[in-house]
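This document starts with one chain, in the form predicted alone, laid out as structure tokens.
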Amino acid sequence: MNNHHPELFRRHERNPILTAADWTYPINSVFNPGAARLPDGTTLLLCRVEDRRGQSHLCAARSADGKGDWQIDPQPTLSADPKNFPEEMWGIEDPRITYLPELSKYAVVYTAYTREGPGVALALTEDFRRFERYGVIMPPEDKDAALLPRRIGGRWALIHRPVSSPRANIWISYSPDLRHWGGHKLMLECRRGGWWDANKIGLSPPPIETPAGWLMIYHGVRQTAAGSLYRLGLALFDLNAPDRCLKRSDEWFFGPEAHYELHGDVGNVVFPCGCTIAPDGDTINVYYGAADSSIALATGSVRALLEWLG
């Protein structure tokens, strides 16, 4: 671990990038989006999109630069389905979406909210307009999710983040045809103690493949006198063993600093879902959810991120 802070990730000087004024209809907030680099260039977000009821769908905003003059849905895009998907009784939040060249579709993997509390589904796209669902592939509480966008060893693999204790650690499992899932691996444990990491840990935006391995950006919550604080570090796992951890960071590198971040309905929050690559393969676009009231961007180096991981 290097003892000096470069600035890995630089937020976005129009920061923040959409909130519920941009939108198309009234709601509360729009925060934690999914991303996707799409064939055409186009930057898509779906945004988690949290209504005057208090439940949350899921909303596309699209950009050729992935940056500004975003064209936003005119109602939303995948909404819960409560009559044929019970699951999904208390709304549908934070995608991860990940391409799967195999079946030349998206896989959106998203919470939705349960009586039993938050689950993770799955949907399938080719075009964000249809979608097909395969409900809850993960029951309550679990949530976080994220799918690796190929089979490791003949079998897709999960990332997830199931709570079954006070405390809240990574889990990979595995599946032959994304409905069926088992091997179920402990694959980053949260610390202990007064660490920025302790007690509850979860995956950020999907897990990004570089020559090194798979790289993970995850957030960490520390509870302190004033509440929770959500801070985000790396991980690098074997790109053969998803489950073995290689390199893991023993400091946070972003947190809450900006008065969006630190001001809204849940204060001190930064929350990234999805990231984009762009074509040079190694500057990354970091989307996130600032204090559950809007959406922001912040740019890195891939290379920069593998450096400061050492």
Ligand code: BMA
Second form
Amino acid sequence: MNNHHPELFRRHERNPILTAADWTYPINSVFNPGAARLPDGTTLLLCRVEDRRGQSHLCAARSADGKGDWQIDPQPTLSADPKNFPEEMWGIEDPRITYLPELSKYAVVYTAYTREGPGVALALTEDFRRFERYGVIMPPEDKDAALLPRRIGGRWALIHRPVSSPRANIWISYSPDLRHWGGHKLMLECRRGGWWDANKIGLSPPPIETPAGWLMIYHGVRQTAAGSLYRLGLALFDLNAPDRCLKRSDEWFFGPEAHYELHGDVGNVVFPCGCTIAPDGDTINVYYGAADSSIALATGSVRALLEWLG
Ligand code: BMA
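Switching from the form predicted alone: structure of the form predicted together with ligand BMA?
Okay, now the whole complex, with that chain kicking things off.
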């Protein structure tokens, strides 16, 4: 156990880096973005934008340094399409982006808000302008999902979080073609009792491939008399058998502290869906929704995260 708490994630000095006021069309809030570093070095955020009906769509914002001067698409980049995909009737949320070298495409795995609750949907894209939709790939209630970048033992791997009430654990499932899924395995279980990650956990950004294993930042939800507290912990998984957990932090290392994390539409929430790794291979930029209202950036080191995990 650690007795000292190193600052593993440093908040950007100009946080929040994106708010509803930055949008070119009227919106309620912008949060929980997926992230990708494009081949030319541009950082792309696929932001969850909530309109004033209460429904979400996705909108791209691009920045040369991943910190400022964001170029925001003048209209929604990916909207719900309930005519062709009735599962998206109440909007689409919380995208996680993984680049798939085998297909030379990005996989965007997002939440489709169906009549029966959240489900997991997939779209592929080369340019974040045109999208090839696969529809719902995991039925409700399921969310917090992302693909691994390459096949494991010949099959694609999807991390996701089905709810088996009253608890919600992280699972991994496999597919030969991204459409048919099976081989379901429990990947990480929520703790019980008074733990910070008791009863409900979920994947945050897609896992980061390191020589030591897949490094996962995950969120734990603590129910309190004052509402839910969303905080982040770490776990490490075997590169060739990703359902095998090698290490897991006992403690959370990042939680709501700044005013924009404590106050907003849903206070006490830090919720990253994306991160980028700088060309040095170590610096990690984590983009997170703050209090379901704005987008903030925190920076750390993959090496330091692994060291802290022990
Ligand atoms: C989770 C998701 C996130 C949201 C968080 C806090 O269940 O719905 O989109 O940011 O709750 O409200």
